[in-house]
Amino acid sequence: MNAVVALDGLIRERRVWRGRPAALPPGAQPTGIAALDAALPTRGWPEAALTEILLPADGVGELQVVLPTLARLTRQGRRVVVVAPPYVVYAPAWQAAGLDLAQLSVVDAARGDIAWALEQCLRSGSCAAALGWLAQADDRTLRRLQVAAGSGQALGFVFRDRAALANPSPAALRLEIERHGLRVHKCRGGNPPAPIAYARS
């Protein structure tokens, strides 16, 4: 007997159970970029999750992606934390970008211990978003990234090289930041949208 036939009547006669796909509600976490919130499933970042941005280099304009939810975050009076980033942070701009500094820590941490150093800030509870900047990280490492955001309820945030596409992830959302815009490599929920235009200043 055909088992496509097989498993048919076995739908029809209800002995086997077909789920069908249900539409995630919109979230509360809008990106601040009009066409992304537009093309991701939730209508923004995915929450109390993993979110991995890739870079053709560090300097790409990749803050550009996330200064508008760090901000509002901000101005709500919660929590962000940038690990160990590969530049210096320069408060007058993060400031002109709508940040409340006094809402924003900068945790230094050596290159070994910034995948460590980011996961208790997602795990704390005390953040409402921590990002940090990967060199290598495994799928052991970003897992544990993934649990920790969703235990400590924060938006995460990683930059690794576009190199790592060749390698699965466990982030609810997987970005790349081309020449002219984004490209949606995996989201939570729905299939990756086609590419989005995004000019970076």
Contents of the next structure:
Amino acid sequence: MNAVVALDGLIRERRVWRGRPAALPPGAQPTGIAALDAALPTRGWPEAALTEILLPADGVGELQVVLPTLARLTRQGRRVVVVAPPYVVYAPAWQAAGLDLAQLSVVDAARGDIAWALEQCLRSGSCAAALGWLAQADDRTLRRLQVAAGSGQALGFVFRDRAALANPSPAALRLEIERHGLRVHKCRGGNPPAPIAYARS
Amino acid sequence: MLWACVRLPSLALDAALRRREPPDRPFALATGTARQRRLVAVDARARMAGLAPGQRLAAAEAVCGDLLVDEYDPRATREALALVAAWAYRYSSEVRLDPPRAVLLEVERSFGLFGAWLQLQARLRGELSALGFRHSIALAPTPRAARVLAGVRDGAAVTACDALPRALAQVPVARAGLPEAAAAALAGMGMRTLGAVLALPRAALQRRFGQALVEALDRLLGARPDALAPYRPPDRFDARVEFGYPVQHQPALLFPLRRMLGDLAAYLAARDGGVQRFTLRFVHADAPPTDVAIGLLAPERAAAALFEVAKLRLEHVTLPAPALELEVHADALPPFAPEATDLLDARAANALPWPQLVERLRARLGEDAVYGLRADADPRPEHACVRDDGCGAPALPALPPRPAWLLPRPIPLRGPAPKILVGPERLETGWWDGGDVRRDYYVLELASGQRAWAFAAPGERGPFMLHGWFA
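The form predicted in complex with its partner chain is what I need now, so please give it after the form predicted on its own.
Below is the entire complex, every chain and molecule, led by the chain shown above.
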């Protein structure tokens, strides 16, 4: 034994699975969507971890899930990076969603460089959140991103096609966007809650 | 005034070794014509094998079969000395070049900033070793005494003029830096140490050996001022490495590159400047040289950061032919303002500030791969989102809902008739610059559940052109 680890710390970091779920302290990264906050065991995004958002197609409200969080972070003067967005990031709409555009940066990357760029942003510690669109990502890539988010204390969001649900993922939270709500497939610190009814605005 | 002398006993060898990976065999420098090649300098392994400077190369190779020989380059040796002087300029405003292999710097006035001599000396030694120079250092009240002491006893320190004669008493006459003729004559008269010479009456010395010897002794002891031209660092940085054999592959280039950018960083630290643009030039045997320009967002002077950017930039460069020579040029050396960091800010070990992260991303992904955005007041959607040019955001009128994703150019929307949620919103504008648009925009819900932003010709409800997604 070269290090003494406090049991409380392990439990609070949700690294120990306990048969009887205990109430966890609320996290510092609420999603801004009341129904989702209520359903997640940490009452918000898993901190310093990777979140996978799975969608059937573009334009089903996938950004509405994260925009309140990004607005909160940029208004706090913290940097948010969008890596390889599939379309033009339309500034008027993002501004209308409450973001401070001065803290938003877009990174263009070729297909092979997306994961690298995302990892650099997450690991650097100078970005509060980084969003990436990974067309194909293997388990190893996602694990690297998960570790990078942990060491850089950043929120990582990876948007993927829902076909990826067939494969396991190291992400701390897997959230699927459905027609009339959200479904949590995996979340750290508890069993996945029932599907969440959520109407997009 | 207190002078520190940095003596570089194996300058030629160090200058050659700095340019290459450390050899795993005996190593020597040779010069001369093809038939009369002689060794100029040998490293420790070669010395152990029985080689010595001045030996014929043929004889040396007979003695030591696996000897690695490089050409002695007097220019590289001079440049190495200039580099040490430029580095020393960081620690003193008065630096003197003392060719062939010493640099003198006045340090008494630097103690306030860098700490007492012991600390400053440790720092000088650490940085010289990191730069790859073997050295001996001595401190004395006069430049000449410092040089003599550095040649005799590494680490000697004399702080008062009164103590000089005693400190120098045991120095052999041959190594006291006296005029050569006089030194030979003194040795012939049986005076082996400087102490014996100093004990003689001055008038007799002057009569017998002339004015030159007395002046040299006076300069040594500080009775007469010493005139060496002060060193001024140049306003640009140029460094050059010849490989001696053609190099094509990246890894072989990285070692000399790291060394050269380390030199650049040492030079910049001495000037208290930074570098924002520099050029790597690869010289080929029979092709025009390849220039790789490297630009940074803000002046930088940390060796690791410069190397990181250059390395990433080089990954995207293919050399047309093997390189024989690598040069680093930096013309513009703007002032450098170090980033203010918080004393109590505990950051992760591999944390990278935002500007450096941008440098790293730009180096690999391209010069304009990272950008900010700004909303513009132009009513046309294509023109309402521009790259951030520092103009600041204008006040925007309240608009009906706009999609978070915009397609770079509209495409026809196919499939079954969508449900109209909002619309029409008439946009009829752009007459002033020829980009006239007349469109009716709708928010549509597709059968798949996607929400689209699409337009149709004025007054019509299809066919639709898809222009964005409400994501």
